[in-house]
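Just one chain is shown here, as structure tokens, and it is the form predicted on its own.
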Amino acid sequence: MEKKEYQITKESFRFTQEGKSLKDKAPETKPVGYFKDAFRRFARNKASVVAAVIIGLLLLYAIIVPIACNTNFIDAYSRDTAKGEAADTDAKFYQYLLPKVALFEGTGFWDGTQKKQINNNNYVRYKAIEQETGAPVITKYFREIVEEKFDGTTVMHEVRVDSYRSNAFITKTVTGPEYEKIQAWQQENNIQVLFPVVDPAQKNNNGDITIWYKCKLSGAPIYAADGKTLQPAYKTNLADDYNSLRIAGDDGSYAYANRTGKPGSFSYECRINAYNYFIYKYGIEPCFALGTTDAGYDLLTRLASGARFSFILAICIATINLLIGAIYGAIEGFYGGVIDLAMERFSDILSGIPFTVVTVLFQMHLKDDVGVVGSLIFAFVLTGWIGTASTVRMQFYRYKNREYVLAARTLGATDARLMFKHIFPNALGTLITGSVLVIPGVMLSETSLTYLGIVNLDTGTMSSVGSLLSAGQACISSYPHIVLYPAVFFSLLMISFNLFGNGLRDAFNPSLRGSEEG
């Protein structure tokens, strides 16, 4: 069969598009940079996203609440303490108060008040301050409990004890001015803050003071005849007769303070209804949503108050050893050989040297000249860039070897120009997964150190989750409020933060993108 030949000649060909002018076609979806493809895998993590948004709600709190607290009793006895003078928790009312909303007042629940059994001599004083005060202090009377014992008979009651008005007296010393501001602000405002006075030296067999004294409307004492001895009003037992106990409202009989000092700069000891001294000083009602700490700090604003100082150091940690580390390992990686090797002696020997051991002793030789939270951060940083420079030490001799990196340096890029420009980018990824990891890990550490005593940051200003943990762990039984919301924080901060890290790490994995999809 004979083969037909086929000639190709210049008639063969036409142009698809001749005369038309040919452009490139503009994109049909916008580029998608690193980060941003980061974000959408991580966006498709749930847990992860739930973590994420956890963690600005705690931190939301942390940077809020101070702030808008700052007309809090709280802070009014961070800045008494800051200068020095006697805050009003030193009277002891304010400490251990239950946590308290205005809401559920009278519910039994998140009031204030807690369900407890009280001895009988209990149970008179209380019901001896209410008919003082006028206040209800057991809010709900449940059952009498009789025990009998080899010593006798015991009477037990079990009642719901309002702990706002169950300590109800302080006694304080006031200067002259302040005892007449008290009083112009009880006649301006019928509620009452000074109660009559007591002698101290009469006391019943409890060792309760009983007797309070006659003065005249000037406050001068009324004696006896013999001229020496004061006048009683009237002489009680809490244990047998509570209701003879004065109610408010008197004719001014009774002296309301024992003037001591000189003419003109008098002091007065008076007796102070706790829960209405505080309603004057402030202008609001004791109520605390989370009730107060075993010194009578707010724990509400407390604990914020620690969250937002562990936030800030641990960030600032983070930041300064990612730049250490950051620069450290890019020159080992970079560099290689000796200087690889002697660097990573150097990161060796640091690396070995026990955490706790360095604070301990920065604590001891630093605190003084740098204090308390400097020489902390010294502490981190003195070991904490390791595990970054490790990093970034990887990353680079994965990278430096790469034909863009070569390309770079045939067309005469400076060292610093290839390390920061070229290699260190693909790096970011990692860092920043790496960096974000740093920050719960520091916030472990300080609550760690802060609890076991090693570093005390608990003053009248400052405080960590770490001290109020310690500080309520002798109270844990009594109390558990002290210790449960700090501990409720700490461990929903943690759990998120490892969520969140996870789902960085596989964002910022190129590895595992498309991953999702199979």
Second form
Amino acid sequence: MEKKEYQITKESFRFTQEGKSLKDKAPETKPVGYFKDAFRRFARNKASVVAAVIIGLLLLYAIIVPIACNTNFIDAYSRDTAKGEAADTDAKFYQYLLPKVALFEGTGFWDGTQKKQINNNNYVRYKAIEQETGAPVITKYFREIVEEKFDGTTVMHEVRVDSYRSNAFITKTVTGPEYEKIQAWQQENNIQVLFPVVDPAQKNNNGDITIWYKCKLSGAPIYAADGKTLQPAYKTNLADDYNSLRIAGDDGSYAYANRTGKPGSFSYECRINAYNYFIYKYGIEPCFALGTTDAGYDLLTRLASGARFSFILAICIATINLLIGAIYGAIEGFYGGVIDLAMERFSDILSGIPFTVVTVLFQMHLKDDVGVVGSLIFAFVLTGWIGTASTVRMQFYRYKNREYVLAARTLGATDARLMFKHIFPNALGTLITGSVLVIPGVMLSETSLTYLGIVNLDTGTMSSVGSLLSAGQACISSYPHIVLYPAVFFSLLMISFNLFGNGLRDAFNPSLRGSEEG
Amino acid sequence: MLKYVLKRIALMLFVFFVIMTFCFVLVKLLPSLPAQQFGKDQALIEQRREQLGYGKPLMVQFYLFIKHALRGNWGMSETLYPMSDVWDTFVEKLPYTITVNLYSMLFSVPIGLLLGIYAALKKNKWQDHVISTGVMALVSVPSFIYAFLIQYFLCYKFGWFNIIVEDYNVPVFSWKMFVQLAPAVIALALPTIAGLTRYTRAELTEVLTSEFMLLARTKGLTRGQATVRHALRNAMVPIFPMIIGEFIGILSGSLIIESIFGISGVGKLYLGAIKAIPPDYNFFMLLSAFYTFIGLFAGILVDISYSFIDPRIRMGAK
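With the form predicted on its own already on screen, would you show the form predicted together with the partner chain?
Everything in the complex follows now, all chains and molecules, and the chain you saw is the first one.
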């Protein structure tokens, strides 16, 4: 038989529908993948989107504030204190300041003032500070309250007190050059930082150096003969090397420092106005938008640095747990049998250990080797991956006997390739949701642990939400703002994460597809 | 069934033993400084430690530890309550923890169930939305934040309660003690109420839409009858074990709530033992054992209670 050569050319083909109209069209829309579909369904859930935006804003706050404040006084101030130099005690001068925004100055709202009832002695004390420094402590006078008691009447004053001015004076020992510098700065800017030293012989003030006038042991002032002028009780005529601004009414005899030490290395114990000293040091008036903590740190940056640490820790732990859990669960689910049984028992035992016990043991053991943060991470990781592992294991059991896996195996795919290329992607959606939900869990645990003081992360530049809360709780009745802002921040974060997580879970759950429209 | 229970208990004891071994070894690896306060008599300390097996191999120490522990002798406190028996102190503190948690359960279980049922019956009406929003907020916000609110408003602003528990000379189950514990009870009850409400609502709405409810209505039951006799009974299957788990959990209490309200219970004891310098290891061992045991036991009880409540699950186990 003769062989026939077939030549197939383009011309030998022709369209079947040639000349007829085509009824079907190429799809105009793009195919929707798993993740795109999930995203679309997530975007339809309004509450979750709002929650995601809030989380984003809080995250931005935590990231930006500590960086943005790098150049301004607030951070400089924290850095000084972190060095543990003399500045360490400076922070204390600015403790318990109330939230103040310069914009609201004098409105009585968010301007660092507080409505208070004070007794007559305190009233005179505040008025005296005003007389001495020229800055009003009492910004508004509401009313006088006269209380009749069996031992006479007491007069109380309901007033608005400026917390930035009320704790006016601090005692601070400075070196010679520093003393010179302050004097020169005073002269240049015409702002009085150093004030005359109160005579220690005047013991009736109980060490309160804001009382510069003669007073009785009760704190009540001793007036001059006219019955209303306060009599100064300053130290006079000392060798204080002072040659700068003098307060009103100074005839040149008031002493502005107690000089101690040997010639050449004198140190000067001064009575310093805290407000003006802040301006001298940082070139800006003290104004803390969220107030200051019990240690005198700025709450805004302190909270942001705590939150930033919390976020970073949570993300790290979520990632580590995801990795360990994925590998562990994959091996368990893929091989099954004895390996699965042994590994399951192992994770059963681990999951039985209470988290607090683990944390404490790790803090005791590893703190010196890997630090507080390191041991905290170890504690979180020890049992944290078990949930991820069981999710992955379940998905592996579900998919490992599918035909397509068999097909891939027939084509010669290795175990590792089957596990991670072919089966693992099926578990991805559930894992992503799970990992996002791990983040608020870790943040909550970290905050609880730092609140209880089991873990202590506080340094000069870093803090944690938990330790801010626990410090604030100690003075909750007098300075509720210290606990309020961290609490609001944390509650908002937790609520948002919960809503966000719910939305994410629904979006990644294919069985709910289409149910929203119904 | 019995076989299953026994198997679970045996497994639990094994896990408990392993965890305790782990804790024991880790604690023994720590430097053990003689506490200064402990009688200040070195000879006494040495004598007592010799009794505990110090200086012997670790295995022997572990054997002695188990032998003593089984007889209720967990050693003496060295730093926290010097010279007092660890077990006795623990037993002394336990009632306060149990009381405060018991009160909170007594309030939260009925309230949570009722709110959940009400929300489920009024599904997608405004009552449901109000309850669900409240529950969402309460579930998310951690309990120590309510504790601050309670402390600030109820204790400080309104002055209804003391900020912390002050008077321990009154009987545990007395009105006076109850008033002292009230703020802590509220702080503990709120998240439980929220959790229970959410769970009950979810379960009940699912049951209410199932087909046998339609059958129940068709055969002439009123809505109330159908809900109570059919829907609620079925919805309780997963809810009841949850309540049982919480009841076991009341023993372990809450570290945070106890420390905020100054309740001198087990949680505070645990914190005190950890924070003491050097840490009080004997307390630590006892309380770690206690917490581990409670956790494991609650898990088993929840699993077993499922099969007691639901005949279908019981059949499956055979």
